[in-house]
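Here's a solo chain for you in structure tokens, the form predicted on its own.
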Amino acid sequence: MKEQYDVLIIGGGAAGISAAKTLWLSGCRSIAIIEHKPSLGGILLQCAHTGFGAGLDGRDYAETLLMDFPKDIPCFCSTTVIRLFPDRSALLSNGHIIRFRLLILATGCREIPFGSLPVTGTRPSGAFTAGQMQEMINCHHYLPEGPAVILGSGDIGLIMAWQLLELGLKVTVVEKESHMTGLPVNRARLTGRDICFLPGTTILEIKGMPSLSGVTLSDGRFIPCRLLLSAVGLLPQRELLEGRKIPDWILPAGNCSHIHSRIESVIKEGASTAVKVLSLLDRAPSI
């Protein structure tokens, strides 16, 4: 493993891929990507629904992004960055330390779990975030048991409602707003489907131990379920910054910068961040 690069990219999803391709096409050859999963593609690899590009699902779309990916860019997959240091170096999970001049942080976003919500009760098996269940089903072929309750009707909530219906599960979506909040394309997938939508309420208590038995809503209703998914929002994943101000040698990109509703804007921001990096390289300290 080479120990130093002009540009280190943390995150091999759409933003990281786009940034790396842009840098390479612009003549920058000292680049590396660190990706914690076994292959590049990021969250696209767990998306079985269509709507990416010309009717592609997420996995097919990832393949199109990688078709012209430069083979000479080092990609260290199944590798995690443990810590970033002020001297512009990164400690990796394999024990190596990589130095760099500039860093593109393309670590994506994380879901808000039940533990962060004002929900009382037990913490039984059967409660997940929507993204966790999406990965379990589409990447690890896990078949959940229903009935299912999904808290939140944003895009990931509606996508998982559709997928659970496709698996034959009974699905209830609980939403504090008076309407479904996801994009029209994701609302349209549920048109005419046998789904129970409960607007204007939320979950107050989780029941069951060791296995989930149901939830109590803020309007007093009890909904029995074997599977509970939280889909209440996303936050940029910036734990590596340890809460400190972003230094000028770190440039966030994609959902790590701010939450995007469409993959096309993630790719666009990855490319624009790479262009900004190129303009900064001449002034960046040498390694």
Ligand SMILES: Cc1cc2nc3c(=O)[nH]c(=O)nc-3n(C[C@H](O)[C@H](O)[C@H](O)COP(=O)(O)OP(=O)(O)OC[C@H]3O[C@@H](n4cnc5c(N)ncnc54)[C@H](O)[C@@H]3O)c2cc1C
Second form
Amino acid sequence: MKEQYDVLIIGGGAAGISAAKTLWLSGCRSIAIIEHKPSLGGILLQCAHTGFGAGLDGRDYAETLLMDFPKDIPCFCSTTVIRLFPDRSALLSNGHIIRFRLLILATGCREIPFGSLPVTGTRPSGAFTAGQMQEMINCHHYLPEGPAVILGSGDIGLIMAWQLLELGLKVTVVEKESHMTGLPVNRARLTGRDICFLPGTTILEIKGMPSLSGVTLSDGRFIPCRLLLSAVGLLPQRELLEGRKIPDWILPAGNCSHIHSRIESVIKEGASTAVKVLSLLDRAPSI
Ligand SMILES: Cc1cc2nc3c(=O)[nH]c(=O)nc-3n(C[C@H](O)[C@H](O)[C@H](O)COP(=O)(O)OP(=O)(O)OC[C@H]3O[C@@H](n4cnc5c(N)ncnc54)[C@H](O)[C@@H]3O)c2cc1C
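In place of the form predicted on its own, output the structure of the form predicted in complex with this ligand.
Next comes the full complex, and the chain you just saw is listed first.
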């Protein structure tokens, strides 16, 4: 690992991969990717559903994306950036400090857990975010037990409803709107499936401790469950900025910039961010 690069990319998901490829193909050789997980791919690696490109699932799409990835781009996986400093340096989990001229922040998004929602009651084992459960099932072969309740019928809620049905669980989806809010492709996955959809209501209280026993809805009903997933939205993952305004030497890309529902727009934004970085490099102070 060198001590300095012209461009540092934090996050090796679709946006980071796309940005790195574009920079490299444009002749920029002083770049590196830092990725928290053991391999590149980001959220794609936990997506077992089809819907990426031409009928691929997330893992196949990641494989395709990495097929022509230049092998000489330094990628430091299983390494986390834990702090950014105003002098354009980053502290890594392995203790190294890397200096850079420009930074592409491609750290993806985070989910909203029950702890952040106006839901009373307990926070027992059995309550997760939808993405956490998706990773546990698809990457770590965890087999959850039902019945399951999912709060939110956006894309991730519907994808997880489909996946839990495939595993044979009884699934209830609770949604405050009057209709399912996810993309048509994700609603279509559930057509004809034995799912309980409860529109126009929300979860008021979680019950059970230490294990989940069920939830009370805003219409007073109690739904017994052993698994509860929150799927109520995603927020750009920008904790590294520690609440500061984004300085002009940091360029966010992918879900870290704004939440994208299609992979194509993430790839496009990764590439366009790289082009912007190339145009800024001449003027960026040397290290
Ligand atoms: C659950 C889900 C399902 C989706 N399904 C579809 C679909 O069916 N079809 C479709 O076209 N699109 C889908 N999308 C949209 C699209 O695929 C994703 O938005 C896209 O893959 C996100 O790429 P990204 O690079 O922005 O973020 P991510 O893939 O999340 O990558 C961010 C990376 O940054 C790393 N990271 C974060 N912080 C640090 C740090 N401090 N140090 C080092 N590394 C760090 C993370 O480990 C992660 O690997 C889905 C999105 C989600 C969330």
